[in-house]
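Consider the single chain below, provided in structure tokens and representing the form predicted alone.
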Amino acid sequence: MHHFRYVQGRLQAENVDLESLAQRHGTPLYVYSKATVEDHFKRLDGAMNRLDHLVCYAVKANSNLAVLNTIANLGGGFDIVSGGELYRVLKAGGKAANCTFAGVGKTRAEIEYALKEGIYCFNAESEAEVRYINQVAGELGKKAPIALRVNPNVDAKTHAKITTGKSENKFGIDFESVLGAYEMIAKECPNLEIKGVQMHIGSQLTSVDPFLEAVQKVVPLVQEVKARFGLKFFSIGGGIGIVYRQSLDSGDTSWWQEQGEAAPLSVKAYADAVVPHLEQLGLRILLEPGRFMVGNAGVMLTRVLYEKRGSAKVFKIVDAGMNDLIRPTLYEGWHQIVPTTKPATDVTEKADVVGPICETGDYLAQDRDLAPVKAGDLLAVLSAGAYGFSMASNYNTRPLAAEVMVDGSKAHLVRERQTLDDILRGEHVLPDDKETA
């Protein structure tokens, strides 16, 4: 699952000791973990393997250069959503022909840069999208690749934001009507070419159902858009969920079963399940994963400042706060909280772990049972290398935090810890109305 360990009572990341990382680089920190990239890439591509695929890595779980660099030497591609994860994605040695464009919101901009560099397709989720992307195609000279998301109604019975496939969402082409889309673009949009098949359910998805009963509905309609139209793939989508509870002293699944958890969904059942449907189809399989393939892949570290015990409750004061990992106050998201130094008794204490942001929702875990961490003490927030840093601000004039990358014993600062000169950059004040006067 991840290469974060106690050992010795001290909490690394592979062979590295994450309390010197703080002393050296400050808090808060992120740290991600490369071996654990590669092994969640790895097993998620093997496990495809009696299908042609291509894994594309959904760039907004985390785009530090150093992670989309460590999937495009594996051979990934990339699911991308601006014309800056592009960028970023050539950045980092990636190629545009393995990149995918979704997003509601494309702009002209963002369309042309896209075409220019030749991605391998752009995924539609509207009409209205699909006949402008026509129209800039037709204006630059060149053949648009062009695939439709449809949404197949399919509740992912996760949490409600981020749910993606239902026909409330605002992703995609209700389910009824893609076929319609299919052949407007046919008869109307001669600067396009019909080239996929696109879905996606949801995020955080721990049961292998939801995964199988999209794919079982919208397979016909792919075999029907490819008899009537051509295709060349039909991308899945991602949505593998992660255990945001584990064990750092052993990989044993058993623990989850003392512990009342539920062991989390294998790639290998995933597999299981969709690929005898997908066998049939003789197209290549796209997969966008995210959260799998980060997510369990970093830490946040953070310094504990205060004490603070009140009549109703205690809190630990740390350096982190919600501009630095927004989860647990924009989704209720759960992330486990350790010390790095491995307490010598299971003794806990009931308390909230809170940021010094200005907001009565800046909190990283409440009413939780703790280690009877002081100040001082380092904590390490776990399962914490998906949508933390890629969704972090500069809220309070808060600088951005340094991130750092373990490749077994040597560690390397990927992100410089931002200043506030940094933040200020590219701002201005009025001019002095004497001076222009």
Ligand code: LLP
Second form
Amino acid sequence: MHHFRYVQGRLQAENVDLESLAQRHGTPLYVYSKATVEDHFKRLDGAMNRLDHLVCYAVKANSNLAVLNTIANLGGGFDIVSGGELYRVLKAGGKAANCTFAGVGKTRAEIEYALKEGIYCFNAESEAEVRYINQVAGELGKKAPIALRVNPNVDAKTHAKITTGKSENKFGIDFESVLGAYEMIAKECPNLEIKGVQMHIGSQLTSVDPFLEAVQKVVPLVQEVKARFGLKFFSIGGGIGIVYRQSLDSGDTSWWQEQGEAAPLSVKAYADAVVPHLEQLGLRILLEPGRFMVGNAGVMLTRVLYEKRGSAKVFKIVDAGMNDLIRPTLYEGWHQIVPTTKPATDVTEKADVVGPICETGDYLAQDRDLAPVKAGDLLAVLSAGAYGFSMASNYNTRPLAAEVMVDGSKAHLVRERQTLDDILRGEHVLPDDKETA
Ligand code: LLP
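Pass me the form predicted together with the named molecule as well; I've looked at the form predicted alone already.
Let's see the whole complex now, leading with the same chain.
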């Protein structure tokens, strides 16, 4: 379910016209639909109803304060991966007591910060990290809550760069070594409190099978850890895939009514598969969805600057580049691109949609059957709410885009466009030799 529709031939986010937003705030512009975030949260939360559970939104997918605040207001928790993300969560009205701290490389400053704020749990990914958290906690006179991330060695059947649950990936502790690691904690780490087991096998999973395989493999291990060391929770991670191709005509509002691509994963199918295995554990179940919560809730607006007809290809040159949305070039991510004014015909033309950056990889789409668009037209790049703005950079000294959140008929600027002075802040040339001599 998402709330982007053509209404009388013009694309809207909820009840707000996108062209008018682009005129007011400029482009590139990220626009989020609050109702879509809320729908997705409630849909997943509801599907897990039978379990004592907490949906911990993976902040990395979209860390805008307004998004985090929306989720905090729904009672969501958060999965963070840096001190910076914890800082954002707290600023947005979230609580550290509802946060899990993921990641293979937590620094001392981050561990101290999370301990002082009262983090719900550290999800540790190596024995060395476990020992270090134990040491830091001891020095602060605290007990650190800890879970181990188990790497179940399951193929998530997704893009290689977003697969995390195979032995050759850097994530988690090998399935075979996890029990030994818990034993080590119980024996040698007096400043740790064993609290959970965590796993996350990858992102953009479009079938329930890898989730089921991982859950079936890990549940007996969780039972054993629970029996021997005591446990509060089992986190099954994130990874629920979304639909990147959808209809924007009113009436067809089901995000899963997808045509063409791999069969999408509905939350119902996901819950039906995993809940029966989780119920028997008698533990709190945590989920860490990122993309599912915000992916379909955002679009990126970009204006066509020029058209170039080369001998081999037609290029639509737009004002957003790979610095604004890196997914197409980094993961061959496919994002639907539509004009904000509904095309009058079904006629399409094959074209590449490319940005202004000096890189061959700077494209948003290649060989795409695109509605006829000309310079000045506004395009919406769909399903850009997850890993869009949050992965943006200043490459080519391009200011970060502005972000707007739509709530019904109101549009709120939730991040101002960066200025060039914002980018240069903190940079200095060397002192003048004559002055320092
Ligand atoms: N939990 C952990 C420990 C994670 O590492 C991640 C994502 C998630 C949860 C959330 O996964 P999700 O539900 O969003 O699939 N930039 C890539 C995706 C990277 C995912 C990194 N980890 C992309 O744009 O496709």
